[in-house]
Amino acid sequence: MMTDGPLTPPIDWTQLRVLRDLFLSGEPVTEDYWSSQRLLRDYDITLGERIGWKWDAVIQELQVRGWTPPSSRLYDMGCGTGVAARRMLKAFPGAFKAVTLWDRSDRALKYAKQKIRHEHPFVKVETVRECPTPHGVVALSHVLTECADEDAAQIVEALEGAKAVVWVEPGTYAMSRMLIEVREALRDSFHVRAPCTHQAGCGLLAEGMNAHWCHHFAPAVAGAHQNPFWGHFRREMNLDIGPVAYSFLALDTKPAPEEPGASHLIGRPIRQPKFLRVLSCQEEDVAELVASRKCPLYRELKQELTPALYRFERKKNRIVDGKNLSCKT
């Protein structure tokens, strides 16, 4: 993590703000916005690092749920600075022997390749400019925000031969709903590994669920609030240094370990004076549940732990007890 002081490289905050606004515009991006290696570096240690926090949270959940890479080849599609690939390589040391990077930007490909070679010198790295047909583990990070519908459809079609897919997007309503479409399109070809605890159709597609979306929150890296660098980032970029919202989807050709009766919480609990209200996803439905102060899980649910994987004992919509399935003790 960056620190403030003589070792902190100067950052062009104006260019970063332009880039941030482009990403937040909601419009497909057709041009190569990586105008320089400096912009790639500035992005990588700021906005890219925040995306890395999302990947850390997703990977932690996958590890808790027993997932390991089913192939030694990793594809980072729409790689940018290679955040997704680098987080995967770090989390699963020795699991990947080769990485394929795909991006429309030559500068981005060069930067990501150099970073991976520096951090993981024993991993073979190749770059491609055309959308590959992957046969290993695919990492996709924040690509739907830039894609036109036809480009997104091309990517989804290319995934049919993959061994596994880990896809992370911003935790917005639009991106969540798009990932749900991806899930339903690929559900016959893959086993859903996360965040879902089941293989059935997405409960958020049911009548009356239009106001909800599947999103979660990744904590900032330890010490970020006390770090002067991130304080400066917050002031310059007008972005809070706190948990960052994300949506994700993990698919695998291998079935997941059975988790009968398991629920995955969506979003954050809503705190009321005498109870908590949570949105809980399970095979039979997505439901709003309440936990009173007397519930043994009340304090834990209030802490908003990640990953939020539970087996609840319920009386209708009331949680009376349960177990945190993320704890292996």
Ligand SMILES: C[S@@+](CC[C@H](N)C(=O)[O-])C[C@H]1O[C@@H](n2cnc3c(N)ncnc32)[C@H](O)[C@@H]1O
Contents of the next structure:
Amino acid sequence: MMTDGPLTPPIDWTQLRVLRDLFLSGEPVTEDYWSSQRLLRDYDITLGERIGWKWDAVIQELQVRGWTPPSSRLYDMGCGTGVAARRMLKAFPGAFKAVTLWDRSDRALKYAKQKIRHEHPFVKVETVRECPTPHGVVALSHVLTECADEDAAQIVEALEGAKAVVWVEPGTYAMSRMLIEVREALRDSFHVRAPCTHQAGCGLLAEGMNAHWCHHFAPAVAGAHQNPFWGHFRREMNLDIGPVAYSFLALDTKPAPEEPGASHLIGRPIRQPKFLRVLSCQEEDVAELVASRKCPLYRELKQELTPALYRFERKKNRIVDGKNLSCKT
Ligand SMILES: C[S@@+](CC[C@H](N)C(=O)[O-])C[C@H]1O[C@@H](n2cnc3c(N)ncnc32)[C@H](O)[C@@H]1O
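Moving from the form predicted alone to the form predicted in complex with the named molecule:
In what comes next, the whole complex appears, and the chain from above leads the way.
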């Protein structure tokens, strides 16, 4: 175990690397790996905090798009240290009266419950070991990565009675494609609120789109790149601090405000000497579009803003003008 300096808590980097390797293995994990409170704490302030940045980006997008929680009851399924629930509670103060935490690990449930009690003393917290049938807002975070197919199917089935679902996973090909499957399975029971700007079938399921996946990038929290703790994290874990790639899906029983003609960018723009190439998702298709330096949106597109929500004026595959729809607030 090593100490990271007087201002940062000592972290057991070896244990964290074992955990990271387990998460990256891509195999279902059936054992409870939360072997100590210490590991939960180390995870919470490192890998869990990075996941928190993804939640911040997703919640910011939901807020830009006019979403507010439709129920005062929040569920965090596969809660771990409760990152997802805690980010939601912080972003929507007073909106939630009760939180249900579900995990197979008693240690994780205890840790998450204590953290929420400490940060939000007026919120009622219950913990459950069996998969709940939620009737409120459900947060899911980085659970598909380790679920066997039958566990994933059980979770998706349990979501049918929810009021809203916000599901965040790593921005990998496999996770994006699994979330697309979830979207298609639940599309008849919910309105799709994000990232899609439409209710049609996913354009990435169209012929020729097999190489693509729906992912986005969340910036690190301000100051992280200058913070010695995060420099240490990068060296010890061999992981970038940020931006961090994520895939997500937000569903609600209530329809979204109309966003006619809106597009959501996927991934990052690709810079060419004289133009930018973007992958743009809209109701009719997912299409590769180009913006030349003359396009009024060129500079903005180059900045890779999050959320990347636009209404484009197009001439075939060229973006000639348009509007950033993220500037409503
Ligand atoms: C990678 S961790 C993510 C934790 C947290 N949601 C986050 O984003 O930081 C996955 C969590 O899901 C839990 N989990 C995995 N499979 C599960 C299952 N079949 N039933 C209940 N919990 C499960 C694990 O115990 C672990 O806490």
